[in-house]
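Just the one chain here, laid out as structure tokens, in the form predicted on its own.
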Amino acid sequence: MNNNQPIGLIDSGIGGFTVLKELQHRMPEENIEYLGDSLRMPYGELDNEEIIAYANSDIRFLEARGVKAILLACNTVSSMVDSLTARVPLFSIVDAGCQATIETVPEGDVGLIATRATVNNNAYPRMLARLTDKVHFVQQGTKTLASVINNYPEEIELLRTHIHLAIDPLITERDIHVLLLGCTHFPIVRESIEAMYPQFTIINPAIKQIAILKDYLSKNGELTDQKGIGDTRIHTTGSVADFRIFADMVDYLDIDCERLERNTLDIDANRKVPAESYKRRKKKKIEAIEALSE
């Protein structure tokens, strides 16, 4: 192993930007290669068999450029981490969100904003309960908010609709004062998060992801021995559109990076499912998309 190997990261978007952020920020002299999924974007609304498939596809992807390890950067494939295969570590932000929630909160209800998928994969209770029974979480997944957020960032009315649709069922429902991020996406519009629910503690598991793996790597004796900033990588998958989103995510969220592109995965080596199932679920987003701009 080479110590000056990339780390690698992955989401099915731009949400994995607010892991990246805080990764350069933490450990700046380490190389990363991103990729960021967005043809097959959300892996949210995909069933399991697809989850399993495009993720593993993902770390081959990320294994070809050589990386070390690979943060999960997406709640949704972490709520799938048992079932991947990599021959490199994988670090899950599922594990990461549930230790960090502890160390925040002793014990009582904790809010839990997430896809769809990852609520109804149970994976944040799953987690916790191996490591508590004084803390639970009140969950509810949101189909919509990590699509506004990828693809209207700045829409400030469209976001805070979205974002009241995802939070408000909470407080009707328990006494919520700590609030878990469950997607990264959703740490993009903390600020507005704070600004309408003032009430919460939030945590953001990237935080905790990122020590986690710096302990392991230290460990371990593969912390990078470069000195200054390391190269930064980003790979997106989409049409020129959203390659466009990318490159105004890295300028609004002031990303480090050496280079940014466009990538084909090779999709049909590593899944079961239809070739053709990706391509109609993409018509199905760009169809939503569209309705909400309504």
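Numbering follows the first chain given and starts at 1. For clarity, a rigid core is taken as the largest C-alpha set superposing within 1.5 Å between two forms. In this text, all values refer to a predicted model and were calculated from it rather than measured experimentally. Compared with the form predicted in complex with ligand DGL:
- Once both forms are overlaid on the rigid core, the distance between the two CA positions of S239 between these two forms is 2 angstroms or more.
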Second form
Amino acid sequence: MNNNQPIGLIDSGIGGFTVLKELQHRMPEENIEYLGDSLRMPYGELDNEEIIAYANSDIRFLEARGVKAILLACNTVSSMVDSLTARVPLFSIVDAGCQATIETVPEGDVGLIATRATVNNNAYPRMLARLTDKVHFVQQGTKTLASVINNYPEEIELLRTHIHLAIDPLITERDIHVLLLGCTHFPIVRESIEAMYPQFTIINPAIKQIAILKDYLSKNGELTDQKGIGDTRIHTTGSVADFRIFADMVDYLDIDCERLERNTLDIDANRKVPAESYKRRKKKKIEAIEALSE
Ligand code: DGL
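Same protein, different form: I have the form predicted on its own, so give me the form predicted in complex with ligand DGL.
Then the entire complex follows, led off by the chain already shown.
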């Protein structure tokens, strides 16, 4: 192993940028390879078999690029971590989120918004139960919020509608003061959430996830010995132009456009559904989102 091998990140789209941002900030010397599988998002609406297949193909892509570790910068993928196969260590954002939760809240209820797959897999409560019996998640799955953020990051009113749809059921149910953002797309709209729900202390698990990775690499003598800013490469399975526009719109990272590459991960070759139907499916989902907000 060479210490200067990159750190990999996977997400279904631009959500993992919220983890990438923390990684670049906290471990600036490291080289990074990011994969956003925008063509096949939202992962949160897939069945578990599909999530595992897609995540494994994302992992193979990063392994082929020589990564030394992979941050699962997607909660939906992390909810299936025990079923994934990898030659390098995988770091689950769900595990990090649970650790961050017990460091923030000694006891009581914590609100959690996540994709429907993450909630249906009960990933957060299962992991939290291994750490404490004093804190409990009150969960709410959202069908649309990640897609709206991924596809319409500039549509403030549309975003507000879907933030309400995701969070209001939680606060009518219980008196919640702490909210965990259990989908990596959500910190992109953190400021809107804070303005709409000033009562919340917000937990973004990305910060803990980077701390866990750093600790692991440090203990194993695998931190880079490079000086200066490392090299970040970004790959998307979707449209490079769209990815770049969305990255600019969310104004989240200073992305070097020359580093943005399209890669299809051989989607056509090894999936039960041919590539065209992913596009059709994505179009249908966008139409459904538009209909919902009319
Ligand atoms: N960003 C992903 C997560 O953290 C999910 C978005 C999606 O549904 O594709 O769960």
